[in-house]
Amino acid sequence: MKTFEQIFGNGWTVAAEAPGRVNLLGEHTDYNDGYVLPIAIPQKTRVFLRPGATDTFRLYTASLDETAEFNLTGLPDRHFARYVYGCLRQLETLGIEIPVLDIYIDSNVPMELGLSSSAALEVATLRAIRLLLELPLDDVRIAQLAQRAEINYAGVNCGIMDQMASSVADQERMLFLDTRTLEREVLPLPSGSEILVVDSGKKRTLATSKYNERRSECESAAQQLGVTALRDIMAPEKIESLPDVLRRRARHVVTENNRVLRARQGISPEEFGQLMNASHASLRDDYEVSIPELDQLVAILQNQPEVYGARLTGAGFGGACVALCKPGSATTLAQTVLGLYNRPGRKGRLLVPEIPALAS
């Protein structure tokens, strides 16, 4: 891997960091105003920074071994870039001169798997720019323009909750988060629990393009029922009124934000795992973001007997799967979800817990 020195010369002048995040419940309601239930995850993205001595901006990413040169009066032509020249722009907003910069990104949260590897490089970006430039802004702060960067820049209309989660999260809680009010409060895992996270080895290959059709789904079911947002609906049948699409993608979103807000609740972890069970169905069959490799993956980790509950994680259509184990079996389980699942052709892996020989 190559060095900040061998790239750009001399060293860097600040460096921050930021998390991946796994979501344990509150698939898809960030967008609608509801309710999540995301973790940060050991995996993180590292930005290292400094004033530039060129009259553009100059970007490396160790992790795919690719350098990008821009300026502010164009978008980058490489798509991984897009989230930096974001970051950019949306201080330029609030009136804030950017200097060039050299920028050296060094990642090992998974990309494409649904762990927000983009949100983590956004909030890293900004972390770091914030600690150069001493700027006055808060974590939640931070967070909100890392979204209206994803959303105007990257082309993805997504909510706030991996934003959120990757600037205020920590491994050892789950973060809820009101994604209308930002209210949000940390709260332990169920009694006697751990978090497992698998890769399916399938990449998200229709993630972007259905995450903004599902999008517009629940704007149009929203509409039809006269609500600013399905949020502010919490009984599933008073969403019976719908065509048999939008009722089945609204069904998900109310279900799943009282699943959430049962979880909030302080439940065991046999609850909490019905719950996660629940939201997988949801997710397959109401709001159709799964694949068949996520579905078999799923349900070989609800067969263990040290389960208490599995589910997808992310947008969908490939990536990862998040479950809730007994303490203590999270490394032994994996091997033996794997030695089922993974065939010829087939890569899963484990993510959390991080084992070193493995982490990417």
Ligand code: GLA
The other form holds:
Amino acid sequence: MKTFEQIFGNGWTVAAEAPGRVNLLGEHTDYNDGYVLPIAIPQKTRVFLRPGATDTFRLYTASLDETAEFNLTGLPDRHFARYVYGCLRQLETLGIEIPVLDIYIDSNVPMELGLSSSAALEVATLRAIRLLLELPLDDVRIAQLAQRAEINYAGVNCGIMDQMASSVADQERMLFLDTRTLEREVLPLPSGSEILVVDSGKKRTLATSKYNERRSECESAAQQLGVTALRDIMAPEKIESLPDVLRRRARHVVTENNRVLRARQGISPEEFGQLMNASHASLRDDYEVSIPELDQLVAILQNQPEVYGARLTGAGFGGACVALCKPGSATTLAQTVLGLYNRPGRKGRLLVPEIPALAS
Ligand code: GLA
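Moving on from the form predicted alone, please list the structure of the form predicted in complex with the ligand.
Following is the full complex, with the preceding chain placed first.
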């Protein structure tokens, strides 16, 4: 792996990092002003930077071994650079003058698996610049700027869950977040449980266009029901008047918000697991963001006696699954599950907990 010095010739001035996240419950609720329950994962993105030695921004990503050069007047061609560019442009809207920078990114957050590698990059970038320029931005403001960067420059009309999770969540406790008010609370995992995250080996496809389509469907549903957002409806019978597709989309959001509020009350791991199973069924049948591989992996996970519950996590259309399981069972559980899931030549792998012998 090339170092900062090898790429830019000199040492960095500041460094910052931010984690990826896995969402336990509350999927596709954030852009409906609803409730979410993510937790940070051990994988992180690190950003090292210094004022630049040339007149263009230079960016290098060690994970992709790619370089990009850009200035602030034109969107970079390279997709990975757009997240950083977007953050810089958002800072400019606050009247902050950004000097030319040399930026080095190193990340072990898996990409395109629904674990928020883009939010980790945005939050780490903004944290590094906050440090360099001594900006008075708190962590919530950082998350809001990161979300705007993603919407305006990466083309995903996302909610604020990922950026808030990357900016304020930790690895030990779940973050309950009301995405309308940004009221938040850190909560312990259900007693006697731990988290397992498994990659299905299928990268997300069509995620951006389908994601944006789901969001507009929810907005139409809210409009037809005469509410600001679907979060304003908590009783599933109130959506019965909607036409079929919109009714199913809305039913997912309404039931999912109810599941998060139930989970917030400090329930047993068994009940939490049932909520995760119900969430998966709802994402598969009503929200239609699953794919056969995710359904199979989830079914295998759900069949294990050490597993309380499992579901796809993140936007869907591929990526990873999350399970709540009995503590200390992860290594053997992962071996059993992956043994079954990978039999037809699939490339599933364990992501959390990080066990080096199994992780690659
Ligand atoms: C992506 C988005 C989030 C959220 C999830 C689905 O990760 O970035 O804002 O909508 O999908 O829950």
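Here the structure is a predicted model, which is why all the values come from computation and not from measurement. Positions refer to the first chain, counted from 1. Each form is matched to the other, and the largest set of C-alpha atoms that superpose within 1.5 Å is called the rigid core.
- The Cα shift for residue 347 between the two forms, taken after rigid core superposition, is smaller than 2 angstroms.
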